[in-house]
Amino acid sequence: MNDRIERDGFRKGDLVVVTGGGGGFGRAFCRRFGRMGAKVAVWEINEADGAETARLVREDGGEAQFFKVDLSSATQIDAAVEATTRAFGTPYCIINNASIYPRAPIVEMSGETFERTMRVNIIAPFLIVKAFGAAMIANRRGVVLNIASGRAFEGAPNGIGYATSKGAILTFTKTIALEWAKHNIRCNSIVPGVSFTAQPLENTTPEELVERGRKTIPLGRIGYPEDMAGLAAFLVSEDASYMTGQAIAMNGGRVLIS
């Protein structure tokens, strides 16, 4: 039996927008899309590291372009749904990477960094599926994928902003994915381990890291970006396109999630 309905995915040129692009995870997921054909908006905070970011992608044959951007302001967030759609059109994928984890004990975090944490991490990608989200509609296809965490299933001692907006980014996806499945757009999100990202590395080696993996992962390793990348490549193809709503871990067994 046919029911007629297509099984869209990622085609040849379309739109990939990735926040937080310049370095880690957004960086692995800009220059995975790039040597897919896509034109790769890179959005980032540090100006040199989003300049290198599409720089890389251009050496690997893809386009993309750099937008600069301090997704805690949101007319900066507008300026750059602005200046994408300008550039490029209306994405087929929009990633939402970028994220802050401050530390401190509950009764040490101050209420601006946490506000600041939300505004980043779940505000910010907010303002950019409502910015971007008509035209989407109107083209009845497209994916957001957004980069949550085992901490939203474990919670983070130090970390009370990191943790609650990540356990609100699952949420947020199965709310955008009901709410946009009858106009053919999917949303997932990706549950990252403990990888090679700047992250983890903030307090302690490479050394150090690799051993953690080795003691406290199932599989032995710790991640790379490049793992989230293929996971993303996947989410966002035809193989994929009956599965939304979902949160997918990818951490070497660390947290199982059901």
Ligand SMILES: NC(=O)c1ccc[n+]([C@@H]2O[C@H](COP(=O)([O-])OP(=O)(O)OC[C@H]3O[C@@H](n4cnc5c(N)ncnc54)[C@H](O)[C@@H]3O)[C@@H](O)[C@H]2O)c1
Contents of the next structure:
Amino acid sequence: MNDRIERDGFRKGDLVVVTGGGGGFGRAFCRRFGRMGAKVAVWEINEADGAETARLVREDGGEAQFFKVDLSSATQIDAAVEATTRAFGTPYCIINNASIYPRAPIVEMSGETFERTMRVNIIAPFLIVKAFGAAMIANRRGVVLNIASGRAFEGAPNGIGYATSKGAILTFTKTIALEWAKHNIRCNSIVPGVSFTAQPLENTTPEELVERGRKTIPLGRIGYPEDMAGLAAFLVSEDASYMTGQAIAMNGGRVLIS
Ligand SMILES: NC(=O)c1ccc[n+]([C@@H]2O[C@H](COP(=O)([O-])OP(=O)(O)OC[C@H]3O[C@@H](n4cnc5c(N)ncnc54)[C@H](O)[C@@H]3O)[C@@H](O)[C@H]2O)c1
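Output block for the form predicted in complex with the ligand, input the form predicted on its own:
In what comes next, the whole complex appears, and the chain from above leads the way.
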């Protein structure tokens, strides 16, 4: 039956902004969207990694540019917003993906470290969404994807700043979804489980990480960046055009959030 509903979704040539685009998930998001025909803005603090992601997207036949930005700085975020808009226009999709995960017991965690974690993990997503918001609203289409964590649901011993920021990103997601639904802009969170990227490898070896997946994850393996990229591709597509404000877990069944 033709229900006469126009389902908006990602179109070739749309701009996708990926923070932390030089990292594990970030690079997979950039490459996936590049192959789908997006213009990709790779936002990254690490110059070599960001430039390499942009190169890989172009090697795959896509269009990408690297923008160096330290997300703990509001001034640098403003500059990256301006440079991205000048190069590519208004984003269809923003992926708030970058995060830091400093580890220390609560009594040893410095106020500065906690504050920096909040700046990168939750204040930066706010500043980015706010800065691009007016133009996205004027376009009457767009998607915001926020990368949360199972830690938002379980807490993180020795990672209080990280866990707190990931809890906040869920409420941030719901609020954008409700406030911008009338502008045809959707917002959802991806909740990844432990995956093969640099972040968990900060305190374990690759072998231990893979073994942990075999032993503790119901589907018998850890996650990989491509798992998250597949979910992101669905969430920007017209097949997801009726989904907003949700947290969707991709974690092999390890944390059941519903
Ligand atoms: N890998 C996992 O097991 C896992 C599990 C749950 C959630 N996540 C989340 O997935 C997202 C991606 O993480 P990842 O696993 O790919 O880690 P990663 O360390 O590979 O990537 C993070 C990227 O963010 C960049 N970054 C850090 N601080 C920055 C700053 N101030 N300015 C700009 N860029 C900065 C890093 O340079 C890095 O390239 C994060 O939000 C993380 O919390 C990861």
